[in-house]
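This document starts with one chain, in the form predicted alone, laid out as structure tokens.
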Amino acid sequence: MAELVVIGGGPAGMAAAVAAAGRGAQVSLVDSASRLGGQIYRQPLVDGEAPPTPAGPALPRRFRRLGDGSVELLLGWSVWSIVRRSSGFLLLLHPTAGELRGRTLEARAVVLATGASELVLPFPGWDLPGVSTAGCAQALLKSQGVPVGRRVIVAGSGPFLLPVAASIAESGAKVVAVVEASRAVAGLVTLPRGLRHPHKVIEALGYVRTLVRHRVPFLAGRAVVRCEGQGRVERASVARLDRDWLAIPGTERSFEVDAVCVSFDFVPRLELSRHLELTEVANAARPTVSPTHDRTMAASLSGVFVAGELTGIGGAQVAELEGHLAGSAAATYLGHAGEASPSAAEHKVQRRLARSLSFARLMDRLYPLRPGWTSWPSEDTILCRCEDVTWGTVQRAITAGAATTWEVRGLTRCGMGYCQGRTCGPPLQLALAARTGAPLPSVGDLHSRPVATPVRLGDVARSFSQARSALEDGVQGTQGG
């Protein structure tokens, strides 16, 4: 049995290992990559086969130690269940290459730091070959030094399009456009909050130099409201939007692409959360969910701990603060004082953190989600990519009474594919929302599922006998309490 559990790999992931084994406990990391560092420190594939630019940073120093075997490395792993039992906790893993067979492995503590997924609003043409999401093109540089395409129209919402656009234009690649959905004079409303923010500032203004540099337009209050092409994009039209994000008739324009990619901010990932049923809190405004926390970063569930997107998006930064926190933090649930008095340098990661967050809540002000978008979308594109679930067939669901997400599920296989509603979900739920009049959180989400990835019958199968067992352990431990 393993003292303490990461799951994730990625900043959150890495920090909480290291913070926890530099404490003194025996830390097991698991993550579905190959390599460590998630999205943001995202490793070339092979050595030396992708240029170091525009592949992305190498893994900072600071998480070097993770290769010196003070912490177990499970790279190539999915967590496809985690169960608490009286002792701890049992996680079921499967392989995600190869033809390894699953395995099971017991930890006394967990910290979840599982990340998020990319969230997409439809329109049609969305699901043509050649539009991917902007992670989906940074993943593609930073692993493989490979741009997305020739001819690239970023676009979406929120800071995140600033450094996909310049990557792909340091790449070679010519970005014909980033289309922001939000007005630039938000940022003229919000700019003194900004500098509160210097280092935050100087980075966007990095991204600016280099888009100015290879002369990139930006349009602002403006969205790709459908793409066109015979097998593939070839065109994207882009149109002027009003206040509430509803397309200006008349205004718009044509692009002659081979890429589109597009991302309108970011949404945890809370399956795992959910087969501990850790208590959450709900945001409003946009389709997320994310489990609560004290300052430690310790879940409702006692031995659990939870970091980085899976609290909230952030960014790297507050993902790290708060990984380094939750590693600590279970070191010590765990019985491991290590410095004698930590403290100070424990409050100082907290007054970093709590600067990081605000900088993170001025950006979902700054680039807020709109209801208009639902008019892009026409009858026939559609919603849901695995099942072919059409825009008119959810629209006709919610007329004949569906009220929440499970309902339109049901009633037209929305959410039920490969992907188990991680694309179509949070847009359905934005919709229902908006058709409904109803507040967001009412509608429910997809996000709970009790197989958290594909996973093999076979793999399945080996692991019935002792997932029963740690079923019926945690059930008597449950009642117990």
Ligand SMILES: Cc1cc2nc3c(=O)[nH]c(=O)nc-3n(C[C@H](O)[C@H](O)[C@H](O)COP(=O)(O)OP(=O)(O)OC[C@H]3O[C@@H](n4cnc5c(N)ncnc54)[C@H](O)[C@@H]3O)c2cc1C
Given for the second form:
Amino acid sequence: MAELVVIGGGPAGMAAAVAAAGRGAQVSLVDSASRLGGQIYRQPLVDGEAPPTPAGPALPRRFRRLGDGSVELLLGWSVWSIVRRSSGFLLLLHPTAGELRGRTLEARAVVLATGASELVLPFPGWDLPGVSTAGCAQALLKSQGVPVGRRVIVAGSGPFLLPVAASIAESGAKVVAVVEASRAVAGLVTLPRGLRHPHKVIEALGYVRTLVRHRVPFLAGRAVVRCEGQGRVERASVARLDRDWLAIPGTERSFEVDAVCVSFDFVPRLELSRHLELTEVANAARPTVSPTHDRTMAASLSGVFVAGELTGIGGAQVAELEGHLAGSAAATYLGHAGEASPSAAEHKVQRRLARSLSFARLMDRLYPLRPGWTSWPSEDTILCRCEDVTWGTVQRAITAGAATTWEVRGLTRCGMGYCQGRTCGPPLQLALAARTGAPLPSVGDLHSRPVATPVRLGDVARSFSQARSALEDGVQGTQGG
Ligand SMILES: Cc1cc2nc3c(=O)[nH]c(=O)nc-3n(C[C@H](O)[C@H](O)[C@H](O)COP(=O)(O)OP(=O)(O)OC[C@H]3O[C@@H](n4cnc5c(N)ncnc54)[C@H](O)[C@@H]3O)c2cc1C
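Compare with the form predicted alone: the form predicted in complex with the ligand:
Now the complete complex, all chains and molecules, led by this one.
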């Protein structure tokens, strides 16, 4: 049995593993990807073959020591389920590629650092080939050096659009425009509160400088409201928006493109947190839920620590600081370096974290999600792309009385397909709240997935006997406790 298993090899998971191993804990780190880094530090797929136009930072030196054997690295393995048992946790793993068989791992404690996925709001043509998420474009560039297209629009809302557009422009592709739905574009520089975070301002100005150098137009208060083309995207219609994000009639302008990258926010990846039934807190203004934690990042269940975007969207710096705290606390929980109260160094990390979180909250205020986007899709726009459920079908289900995401799911199959509501769940939640006037958290979500990642039936079968005995053991442990 491992002492600590960290799930996630992004900045949060890497920082947790380094901190815990540094205190003497025996640590295993699992990530679905074949290389460490997570999203922001995503590395080229093949070692030694750097993409011609690197879109992201190299893996920082402080994380490279994870390769020195002090932490067991299980890269290319996904955790598809996690079970609590009397002695700790049982993790069910399957390989993301190749012929290896599924396996199990046992641990006395776990750090969940599973990151986030992207929020995209639907519009006619969002399912055409060539339309992708902004993170997908970024991942393609970072891992393979391939720009997502030759004439690209980057659209949506939030600070993430800037690095994506800058890296696409640097790759040699033409960024036709950055289309930002919010009007508070210059907020970072103009708001006095933004100036309290000089590093972030400098980073943003770096992206702006790149976009200016490449003469990329920045269209604020606008959105891509339609994409068209024969078999793939060829044109994108951009409309001016009013305060609530309703498209203003007569303001549409068409752009010739071969790719459109869209991102409106990120949504924590909650699957494993839900498997453990951790206590959660819901965001009142965004379709996000995250596990609660104390100042050390300990979750509501003993032996479980959480860090990074899973706990709320705050960027890579927040993720790393939280990871450090989670790893340190997990080591203390396991009896290493057993300081009863946080050390001076930990207090310093707490202070830096509070500052970084205040910047994240500022971003939330600058880039609110407005309900007028629900006027962009047409009757036949596909909302659930796995099950081909249209916007019109969902609207009729709401008219018929469906008041929660699960009722819409039951009536229409929305969210029942391969991705299990990862893509359509958050917009469905927003649409329901907008239509019914109910508070966002009360309409429910589609984040519960008994199988966290797609898994081969053979791996399920092989894991079954171990999972069953663990479950029985867990039930006995629970009854005994
Ligand atoms: C697609 C995408 C692209 C992004 N690109 C950028 C960018 O270029 N610049 C930027 O500043 N921010 C980017 N972000 C935001 C980014 O998520 C954060 O800034 C930062 O990487 C968060 O760190 P993290 O450790 O919390 O999560 P991540 O970096 O996302 O790391 C989480 C890791 O957990 C792994 N994982 C999740 N579930 C499982 C499982 N069940 N089993 C095994 N492994 C699992 C994932 O493979 C991933 O490597 C991106 C986000 C997304 C979703």
